[in-house]
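Just one chain is shown here, as structure tokens, and it is the form predicted on its own.
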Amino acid sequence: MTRRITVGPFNRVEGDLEVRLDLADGVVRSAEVTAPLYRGFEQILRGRSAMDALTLVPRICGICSVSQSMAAVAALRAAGGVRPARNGVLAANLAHAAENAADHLTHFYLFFMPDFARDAYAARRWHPEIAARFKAVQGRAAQAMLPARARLLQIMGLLAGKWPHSLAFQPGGTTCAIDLGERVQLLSIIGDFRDFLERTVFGDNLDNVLAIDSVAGLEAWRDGRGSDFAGFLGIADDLALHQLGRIALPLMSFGAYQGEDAALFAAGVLDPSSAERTSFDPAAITEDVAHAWMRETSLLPMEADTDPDADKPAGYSWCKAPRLAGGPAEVGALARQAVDGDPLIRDCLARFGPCVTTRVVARLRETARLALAMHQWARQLDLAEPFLERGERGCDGTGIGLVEAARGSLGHWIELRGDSIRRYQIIAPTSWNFSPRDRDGVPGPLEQALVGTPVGDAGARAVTIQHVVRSFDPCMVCTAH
């Protein structure tokens, strides 16, 4: 017999989330994911001055605000034909990487790992140690991570004046130039960040961590190591987390952290089943509202309007359903590292496919790569050159801003007329991962990943549901925007 349950609201998730599950024989047979909050930033932006976007969009989210700023900057830059100062690009990369790395640490220490301290795992041999370290509010790990995260975010004070909701990010670069003393501070902060990763997260030099190129190598590296990452790997093996949250949808990345020659992380689409990588085409993106509480509109983001319809009979979420070439796609750190060709992540995909384990491994692997890149960007700043170009900006036209937030691909589409915003569309990372069904009835990535999850007699209290949902690191306020 099939029975329906509702899981939610979720704690330790940014924003509001509900999941409805159909269960039979103690297993999830189908899922519907609901974003129950509507916000309306796209409507707020209509008719406003073009540059007002830089004030409004960072307020979509308090933990992804630099990502939202960067997407708006990129869209305005494309619409207005502006070329940024080289220092401005480097400074923006540094601030953006600091925010994304801070989000990865927050997810691991505060959102994901505390679930293993629950009483449901009290009989496991590792539970006493994990509970002492990761139990929500009481665990020792948060007491060590939070000061390290706060130190990392001091980068925002140096390069952006404040965080969140900084106005420093502009189409021509950034408004906060730094001097030699401030660069020394910047390098010191990045050094402290690397030290925390090496001492606490990995328990090893980052060069050694990034030299691991296979699952077998990761297993050999983990044995006997006492770090938090090694602790997670041991739990993942014991609970077979590689069997949870498995899907085989295309992995998509817009490419992240622009450089003079190429992005740090490449753009593209990877088929996790065949490991075939193809180029990314922005024109292949559509957004379906068949099961969203929205009025029908164009499928193309540049031509679509966002108008709510709270009484729509077929609707069950305020989230639309983004699609790539007509189908759902998974985004996030796993997609970024897989598309970029990271050998460890590619081997994890070959062994397990996209799942709870590979998503967490990819997120921490990316954090290590960011620490090294940030050091290089800080040294590349030319303090004698400007951080902001003040050239003329076009007042009519269209532009697309595509960036990578911590949780995945973020896009802004803008249309300007007489320097006013005629149309603005936002597709956030969790909109991709937590999308409802589309007009063909195809479920979104989380809806597919939850199918087959064992819940036993626990029903809505099953911790396995929490593991699958949190493995995507959702941000629901960005989703509903």
Given for the second form:
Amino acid sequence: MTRRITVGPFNRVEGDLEVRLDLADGVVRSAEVTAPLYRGFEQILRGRSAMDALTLVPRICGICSVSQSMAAVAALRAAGGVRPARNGVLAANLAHAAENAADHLTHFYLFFMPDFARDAYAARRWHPEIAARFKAVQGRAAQAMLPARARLLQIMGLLAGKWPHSLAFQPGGTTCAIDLGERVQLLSIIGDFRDFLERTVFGDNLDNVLAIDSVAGLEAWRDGRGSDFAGFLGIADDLALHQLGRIALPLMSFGAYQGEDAALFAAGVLDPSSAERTSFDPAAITEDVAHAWMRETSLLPMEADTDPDADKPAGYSWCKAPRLAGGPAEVGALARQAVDGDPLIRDCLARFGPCVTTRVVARLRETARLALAMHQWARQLDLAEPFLERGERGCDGTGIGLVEAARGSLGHWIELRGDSIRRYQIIAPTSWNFSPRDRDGVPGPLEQALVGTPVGDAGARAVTIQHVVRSFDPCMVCTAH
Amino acid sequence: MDSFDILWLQGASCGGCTMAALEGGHSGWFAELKRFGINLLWHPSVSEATADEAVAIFERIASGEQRLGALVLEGAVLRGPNGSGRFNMLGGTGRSMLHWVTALAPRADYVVAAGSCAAFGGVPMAGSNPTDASGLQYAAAEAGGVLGASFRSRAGLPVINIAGCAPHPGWISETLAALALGAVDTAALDAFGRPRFFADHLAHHGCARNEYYEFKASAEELSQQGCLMEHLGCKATQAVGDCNQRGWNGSGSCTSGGYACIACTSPGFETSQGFMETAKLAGIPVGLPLDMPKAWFVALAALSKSATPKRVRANAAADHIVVPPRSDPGRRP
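Return one more block: the form predicted together with the partner chain, after the form predicted on its own shown previously.
Whole complex next, starting from this chain.
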């Protein structure tokens, strides 16, 4: 017999979330994911001056405000043909990487790990130690992580004035040219960040961590190591987290962090079953509103409008259903690292496929890669050169801004008439991952990933559901925006 | 010491106030709260309790079974569509945040708006205000909001508005700690319910560009070092906040970051058009310091422009110091 349960408010995600599950024989048979908040940014942006987007769009999201700024900047650049100053690109990369790394740490320490400190796991041999370390609010790990996070975000004080919600990010670069003393301070912060990763997160030198290139290597590295990442790997093994949240949808990345020649992490689409990588085509992106509380509109983001319809009978979320070549896709650190070809993540995929374990491993792996890249970018700043190029203001035209936020691919589609915004469409990472069904009835990635999750007699309180949902690191405030 | 129990809820928020709060305190926000006896009954981003466990907490507070020191709301309250509040439902409860906020606020000793959205409506109220967003006790500068102008929490105070988008982490931590200490009364709040310890200052105070302001040596383009008021939209002389007296993320601030203060602590800041341009009438900025006669400002500006040292003028139009202050080794300071 099937019974339906509702789980919410679903917390320790960014924003609020509701999940409805059909259960039979202690297993999830189908799922519906609801984004319960709609604020109407696309409506708010209509008719505003183009540059005002830079004030408004970061405020879509307090946890990925730099990503929202960078997507707007990229869209305005594309519409206006502005070339940014090289220093501005490097400084924006630094701020963006600091935000993304801070988000990965926030997810791991504050959102994801506290579930293993729950009483439900009291019988496990690792529980006393994990509970002391990760118990929500009280655990020792957060006492160490919060000051480290605050220190990392001091990069924003130097390069962007403040975080969240900075106006430093502009089509021509960044507004704040730093001096020699500030460059030294930057390097010092990045050094402290690396120290935290090496001492607390990994318990090893980052070069050693990044040299691990297989699941077997990871298992050998883990044994006997007293770090938070090693602790997670032990739990993941014990609880078989690689069997939770498994799907095999295309993994998509828009490519992250502009470089002189290429992005630090490449753009593309990877089929996790065949490991075949194909190029990414923005024209293949559509958005369907069959089950969103939205009026029917064009499937193409550049031609679509966002108009809410709270009474739509088929609707069950404020989130639209983004599709790549007609189907759902998974985005996030896992997709980014898999598309880029990180050997450890590719081997995790070959062994387990996209699953709870692989998503968490990819996020921390990426954090290590970012620490090294940030050091390089800070060294590459040429303090005698400008951080901002002047750009022409106001134009007719369209532009697409595609960036990678911590949680995955973020796109802004903008149409300008004169200096004002005629149309603005936003597709956020969790719009992809937590999409509702589309017109063909195809569920979104989380809806698919929840199917088959064992819940036993615990029903809505099953901690397995918590792990699957949080493994995506959802940002619900971005999702429906 | 009795614990000071707080419930933190997120309405139509971006989560940025929580992200800022998590930067508070040298030993981390949780340690900071503990130091002042503050107990988070529930916070959406950090608490273990989820779904029905969390709803049970809300219900105990609503029924009066659980005492509530402070209800903290982050984010605007959405009243639409058509007064239903359905643009923002609290997951799993079948009820809107509008319902929960109005049910819980009368139970709290203090009601706190974390950020300009909860205080005044903020960014969700921008443009056509498509969701009928409002603050708790103000809709922009108009008193009323969701709770009504006459609302007073059990301790007899109006909603305490920690304005800012997002507020400085210190404003959040210090307001909560001051409440736990029982040190907040009506005299501690300004006319918009903002704690005076930060609202009695202007964002302009302590701005590193003050020498440029004094001489009206203005930046004409972003990333230049001159004063941002004349051309680039800076409202720091009119916006409350000790923004330039305490560092943001270490040593930062909006103006030190190279861009204008957009007066995010002011009700209705989101209605501005052209945030990075100064609105002018006959060449004179419309927004001048609030307590200075306009004619005096114009006269002083003309005088100081004519007296601007070459060093200040040159540096104002550059993105780094091009003319250093003169140092004469033969002269004693």
